[in-house]
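Have a look below at one chain only, the form predicted on its own, in C-alpha cells format.
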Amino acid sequence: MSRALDRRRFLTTTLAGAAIVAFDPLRGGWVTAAQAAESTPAGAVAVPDLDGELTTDPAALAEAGDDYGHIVRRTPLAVLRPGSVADVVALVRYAARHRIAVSVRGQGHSTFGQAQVGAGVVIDSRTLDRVHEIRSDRATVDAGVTWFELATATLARGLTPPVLTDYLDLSVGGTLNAGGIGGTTQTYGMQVDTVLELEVVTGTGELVRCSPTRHRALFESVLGSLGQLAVVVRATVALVPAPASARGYSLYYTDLDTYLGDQRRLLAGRRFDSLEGQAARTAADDGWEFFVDSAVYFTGDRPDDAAVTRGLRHDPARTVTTDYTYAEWIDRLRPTVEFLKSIGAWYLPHPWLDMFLPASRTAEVVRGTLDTLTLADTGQGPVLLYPFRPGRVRPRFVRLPEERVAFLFSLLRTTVPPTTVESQLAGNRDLYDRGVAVGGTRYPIGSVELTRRDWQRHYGRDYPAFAAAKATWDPRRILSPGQGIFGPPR
C-alpha cells in the first residue's frame, strides 16, 4: 500500500462495505473497507482522501449504468460523489495514474449509454449543485447545477440564461458537454455559446480555469466535446434581463414546404424570441401537419397579434395564442413531464435520434422519413422541426451543416409494446444514413451506434484536430469512453 488505509473515514461517509479504500490493479478491482478489515491483496493502492464517497452500493452502481433512453446498460466498478472539485482533481489523477476510465453523469438524460462506464468510475456531479455567484451580465455555478435551479435563482433577480432547452431539468456540465439547443439559438446560438468561463479537470487530473483569454485553445475545445476532453466542474455564462410575459403562438400548417418557407421567414425576420415547430399526426391519423412553436417575449404592452402573423402562410383558423409569465414559458413541458412519469411512460425505453439537416435537403430528407413513419414507430413521441443559424455556433467540435441555414429533425421516440427498441433503432440508422448524405449531421445525445469510421466522418476535416486535443489533454484516454469515439484507456 502507498500509504495506510483510512477506514474509518470511508465508513462514516456511505454504507458499510460499500465504501472503496484502495484499488486493485492485478484484479483491475476495487477493494472496500469491509474486504480490506479481512485482508489487503498485496500491491493494492490506497484511494486518495476525499470529501465525499466512492462508493460500491449496487442501487449507486444501477442507476449510473442506466439512463433516460433504458436502452444500454453498463454497470461501473464505483461512483464517485464528490463533495468538492479537489475530489474530481484527485479522483482523476489516481484513474489516469492506473488506466481506470472515468465518465461524469449529471442528470442521466442521454439515452444511449453516453455518461456510462461498465470498466471504471462514474463521477455523479449532482453533488457538486452550487450557485456561487450572480452577477448583472453572468452566473458561476458547479457542473451539477440544473438550468431549473440557475434560471429560479436569476429570475429572482430579473435575470436569465439568454438560451434554455425545453427540458430544464438538465445540469449545466451535460449540456455544455453537448451543445444546448433551444427556441432562442436562433439569436444567440447555442449554450456553449454563451459560456463566458470554465473551470475544467483535464484527463491528466489537471484544474484549470479557462475561457477566450486565458487557456483559449483549451476553452474553445472543450465546449461541446462531448466529455473526451477534459470534466467540466464549473462554468460562467452570461445573463441577460428577463422580460415578464411571453404570447406563445402556435401556427399550424397541411403542407411541408409551405411550414418550411415560413419557418425560414420567421428566422430571417426575427419575428419571435423563441422559434421552435414541429411535425404532428392528424387527428385522423391519416396524415401529417406542422406547426410554428413560437414566443415572442414582452414586458408591459401585448404584442399585436396582426402584426407578428402577417404574411405567413399559416391557417389562421387553427392559430392558437397563449399566455404565459416568462417562467411559465421556459418551464411549460413539466406537467407533460410530470404526467408522463404519473403513467410509467418515462420510465419506457427511448431511442431519441436528433439530427442537423442543410435547409436545402431539409424537405427531401423529412418527407421521405414522414412518409413511412407511424405513430407506433414514434411511441407518440414527439417530432420536431425547427430552424436555426449555425453561423451563430462557435464551438469547433460541434458539428454542424455547411449552409447559412439548418433544421433541427428529431424523432423523440418512446417504446411503446409491441413496436420493438430494435425496430426503432433501424429505423433511426437509416435516418442517420439520409442524414448525413445530403450533409446533416448528428446532435450526438441520440440512439445510434456509431462505428470509428462513422465518428471520423462525423468530424470530417476536423477529426486530425479533435484527436490531437484528446491526445493533448487526454492522453490515456479514460474520460468518457461511452460516445465510442476513441479506444480503451491505453
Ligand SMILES: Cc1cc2nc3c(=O)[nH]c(=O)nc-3n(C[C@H](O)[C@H](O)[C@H](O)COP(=O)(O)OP(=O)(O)OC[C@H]3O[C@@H](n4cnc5c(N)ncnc54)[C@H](O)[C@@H]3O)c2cc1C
Contents of the next structure:
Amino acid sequence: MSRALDRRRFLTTTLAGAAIVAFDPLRGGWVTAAQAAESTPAGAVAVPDLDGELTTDPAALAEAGDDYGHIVRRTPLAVLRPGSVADVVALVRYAARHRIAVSVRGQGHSTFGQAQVGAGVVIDSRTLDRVHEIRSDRATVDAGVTWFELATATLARGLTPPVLTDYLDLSVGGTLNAGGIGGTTQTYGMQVDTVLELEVVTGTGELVRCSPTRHRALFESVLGSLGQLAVVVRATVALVPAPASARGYSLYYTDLDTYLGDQRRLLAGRRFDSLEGQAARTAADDGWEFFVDSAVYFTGDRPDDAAVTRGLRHDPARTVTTDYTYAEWIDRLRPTVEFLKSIGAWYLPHPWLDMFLPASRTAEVVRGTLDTLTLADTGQGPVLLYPFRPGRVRPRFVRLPEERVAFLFSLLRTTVPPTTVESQLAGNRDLYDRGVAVGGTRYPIGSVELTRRDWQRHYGRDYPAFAAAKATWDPRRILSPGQGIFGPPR
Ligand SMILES: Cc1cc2nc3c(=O)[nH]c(=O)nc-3n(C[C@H](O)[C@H](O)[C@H](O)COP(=O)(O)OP(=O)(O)OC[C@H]3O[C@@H](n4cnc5c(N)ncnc54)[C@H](O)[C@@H]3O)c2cc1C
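Starting from the form predicted on its own, produce the coordinates for the form predicted in complex with the ligand.
Below is the entire complex, every chain and molecule, led by the chain shown above.
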C-alpha cells in the first residue's frame, strides 16, 4: 500500500530543482522537490532514498526518449541515474508496487525504441560503470560498462573478451540482453555464451546472483531476453589470452553463390579467427558484389597469405590485406564512426533490419532483396552477410534458425532524404516477412513494427516458456515494455 507522504521530509530534503521526491498515483506523475514545497498532493507516495538521482531534467528525459534509430520517441516520466545496485533494487520494487513501467538504457544503440518507456522510468545504466575485477580467465563488470572500456582494461593484462561486437561503444548489459554477434561467434557463440555469472534485479525487485550452477533457470532465461525478465546489474564474462596482432583479409566475389559457398567452407575450416562479410554495390553502382571481411590473429610471425587463401574462389587481384595491432582490429570501426559523426550522418535515422537466415534459404532471400535494393534504400549503410553456427548459441530465448549454419543478413540503413523512414520501414517489413517465411528469425535490435502475434511467432514453441518466465520474474510486466512483446504493466 502507498506510504503517505511525509511533507516535512520534502521540506527538509535539499535536492536539485528537478529531483523527484514522490509519485502521485492519481495523476500518474511525479512530485518534484520544488512542487512539494508549494503543496503536497493527497495520496502521493515518497520515492525511496537513493544513492543516485531520479530526475525529470528535460535534457535527461529527451535523451532517454530517443535512440540511435531516431524513429520512435517516447519521453519517460523520469530517469534514474543509479548510484548503486541498491538504487536499482529500490526503484524496481517501488515501480512494481505502483505499476510503473521501467526500462534500462545502456548506450541507447538499439534503433526502434527498445530501451524507451513512455509512462515510466528509464534506468540510465551509464552510472553503473565499474570494472570490479579482472582475473586470468574472467572479468566482473557493472552492466553499464562498455565493451570498449572492458577490452581496454583487459588488454592491459594481455587478455580479451572472446567475442566482441564490431562497434565497441555498446553496454555489456545491452548486448547481453540481445545476443552480441561478431567475427569470433563462429568459434565462441555470441557474447551471451561467454557469460559465467550475472547479478540481476528481477521485476519484483529481488537481487539474485545466478550462473549455470546457481539459480540456473533464471541465468539461462535472462541472457538474450531483451530486458523482459530482469535488470542486469553486473556480469562476469570469460576472458582469453589476447593476440598481439591481426592480419585483415578482404576477399572479393562477384557471384553470390560462390561467395556463400566459400563463406561456408571458411566457417567449417576455421581458417580465420574472425569471420564476417558484406554485400556492397559495385563501384559503377550497377549491381552487388561481396567480400569476406576476416582476420587471422597472430603473435610473432605474420600468417602466410597464400596458405590462408588457398583454394578460395575470390578474385585474387582484388585481395586487400592490412596489418593491425589486435587493439586496432577490434576497434577498427572507430575512424568510420568519427567520420560519420563529422558529416552528421551518424545522427540521421537508422531503420536497421537484422535477420538470421537458414543457410539453405539464404541465397534466395538475399538475391530477392538485393535485386531491387539501391544505394538510396540503404543510405549507403553496410549490408552484412556472414555465417555462424546457431548450435553454438546456448540461451534458448535468443531465437535462431533451426539449421546447422545460418547467415546474419543486416541492412544497416541510414535515412538520407529524399528517401523516407516510412519507405525503409516498409522494406524492412517486407524482408522480415520473407525471412520468417523461410525459417529465418529477427535479431531484435533493429526497426520493424511487430504485433504481439509476430512476437509469438518469433518465440515459436518457446513462447509459452518465455511467457511463463515473464510471469515468474516480472509478474507485473513492468520491465522493458518498449520491445512490445507483452502488454503494459498490470
Ligand atoms: C553502430 C552499431 C554497431 C553495432 N554492432 C553490433 C554488432 O556487431 N553485433 C551485435 O550483436 N550488435 C551490434 N549492434 C547492436 C547492439 O548490440 C544492440 O543495439 C544493443 O542492444 C545495444 O546496446 P546498448 O547498450 O546501446 O543497449 P540499449 O539500446 O540501451 O538497450 C537495448 C535493450 O536492452 C535492454 N537493456 C539494456 N541494458 C540492460 C540491462 N542492464 N539490463 C536489462 N536490460 C537491458 C534495454 O531495455 C533494451 O530493451 C550495433 C549497434 C550499433 C548502433
